[in-house]
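Next up: a single chain in structure tokens, the form predicted alone.
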Amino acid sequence: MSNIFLDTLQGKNTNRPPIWFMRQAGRVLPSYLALKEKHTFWQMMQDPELAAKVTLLPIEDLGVDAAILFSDILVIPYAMGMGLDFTDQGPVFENPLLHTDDPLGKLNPQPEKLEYIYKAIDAILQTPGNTTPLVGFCGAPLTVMLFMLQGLGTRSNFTDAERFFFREKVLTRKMAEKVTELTIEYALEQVRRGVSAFQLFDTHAGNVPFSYYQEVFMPSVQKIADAVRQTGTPFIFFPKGIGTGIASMNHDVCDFLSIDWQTDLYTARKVVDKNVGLQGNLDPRVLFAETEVIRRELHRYIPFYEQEDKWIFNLGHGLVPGIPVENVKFVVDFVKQVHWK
């Protein structure tokens, strides 16, 4: 059966862009917040039936065109032997690697610790009546390693971990390689379980100069991308904050490039390889505004789609807590109902 999200990924013509949101399986949905009152984040992630329910809530409540697995980018560190807890303030590691004498030696892959995620994928895809494509994902090595080294960070600042990157470049590369090995195993098992597409999140890609990123972390991104794409699964890459580095994200790297809200979508289309589709990039904070303000912002995308139909409507980052759910639904309805061409 034809699906607008899959058709767009495959380069087929559609009458509108597909729409889904990063961080759509929580944060703003009343149905999710009600579940959160009874269960912790960890409990929902580790219970396959609950994880499946949360994953599919945005389909039921918002009408988006794709689901994204309810999980977290830090499950790889957890599966490498790092004690992890999800608190109200964010994810916290028992012993961040900066506080150890041998950070590389502390990375001990235990892939069996990811089994609960695969069971969640099974539960999602076996849900009666569900035909919505499922997007699998994981965190990219740079972003994951910032948390592994420093922990939660201070106001999203990872100064100590970044200092480590520059002081210990060789060790950083070796750690990235070890993280990449388990990440590939994790990604391929998601594909084997049946995800329709895969997105690699590098939400802190802009924390280092692009020259450093290209030298130390891009080889890992390429390996993950190659492994996923060799299965025939579409690969979406989200390097938030990478700036002009998007010009280097050609079709060898990804099928679709997710553009952050700092980068103008028209500019991105001019500099990104024409064979690469785009995703994004509405600033999620716009959704705090009145609907008429949101409508004007959405109308800016219509001329873009008239000249570029290899595009998936999404945000330039994830949904922000406190956004009125009715505004999110307004965006979905707009995308589905407006005349795009």
Ligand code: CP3
Contents of the next structure:
Amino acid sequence: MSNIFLDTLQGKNTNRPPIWFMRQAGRVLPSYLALKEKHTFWQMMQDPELAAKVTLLPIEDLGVDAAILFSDILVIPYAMGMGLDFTDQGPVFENPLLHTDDPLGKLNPQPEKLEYIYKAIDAILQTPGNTTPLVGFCGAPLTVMLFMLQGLGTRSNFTDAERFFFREKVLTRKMAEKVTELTIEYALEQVRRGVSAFQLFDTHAGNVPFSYYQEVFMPSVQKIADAVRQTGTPFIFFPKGIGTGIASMNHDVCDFLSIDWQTDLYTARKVVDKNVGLQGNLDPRVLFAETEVIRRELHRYIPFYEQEDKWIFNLGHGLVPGIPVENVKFVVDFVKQVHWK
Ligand code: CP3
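Swap state to the form predicted in complex with the ligand from the form predicted alone:
Every component of the complex follows; first up is the chain already shown.
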């Protein structure tokens, strides 16, 4: 069956951009928040039926064109032997790697600890009546390692982990390689189970200078990209905060580049390889504003689509807790109904 999201990824012409949102399941939907009253995040993620249900909530409640697997980027550290809990303050690791004397030796890949996620993918794809394409994902090594080293990343910051990157560059590179190995195995199994596209989240790509990123982390990103793309699965890369580094993200790296809200989309189109499609980049906080403000922001994208149809509408980062769900629905309806060209 033809689908506007898949058609756009394949470079086919459509009459409007497809739309989905990063973090569309787990942050703003009342139906999700109601489930959160009864189950913890870990419980929902580890129960394939529940994870499937949550993955599909945004399809029913918002009408988006793609679903993203209900999981987290930190499942990789968990599957490398790190004790992990999701608390009200965000994810917490039992033994952050910074406080161990052999951080590389502590990485102990246990691929069987990812099995519940594959079962969730099976459950999603077997849901009767569901034809929405599923986006698989994982975190990129830099972002995942910042959490692994620092421990708690939302309340504190990653200062100590970043210091480690500079003090221990060779070790950082070795650790990135080890994380990459399991990440590739994980990504390929998601593809085997049937995800239609794959997104690599590098939420903290902007926390190091681009030269460092290129030297230490880009080889890992490239390997993950190559592995996924060799299967023919479209690959979307989200290196948030990478600034002018987007100019280096050519078609050897990704099929689509997800642009953050810091970057102007028109400028991005000028500097990014023409063969790479773009995704993005409405600032999620615009959705706290009144409808007229949101409408005005959305209208700014119309001339963009007139000149560029390799584009997927999305945010410049994930939905933020507290955004009124009506505003999210307003955006979906706008994108589906406005006359684009
Ligand atoms: O729509 C969805 O929520 C899809 C599934 C998804 C989650 N995390 C679920 C989640 C996805 C795609 C992610 C990605 C993720 N996780 C990223 C990259 C994207 C981004 O937003 O920057 C990062 C950095 C993480 C790490 C992480 N996981 C943090 C910092 C937190 C705490 C704060 C929060 O809500 O994001 C989590 C927990 C988490 N991941 C929750 C959910 C639904 C909240 C758990 C809860 O409510 O207890």
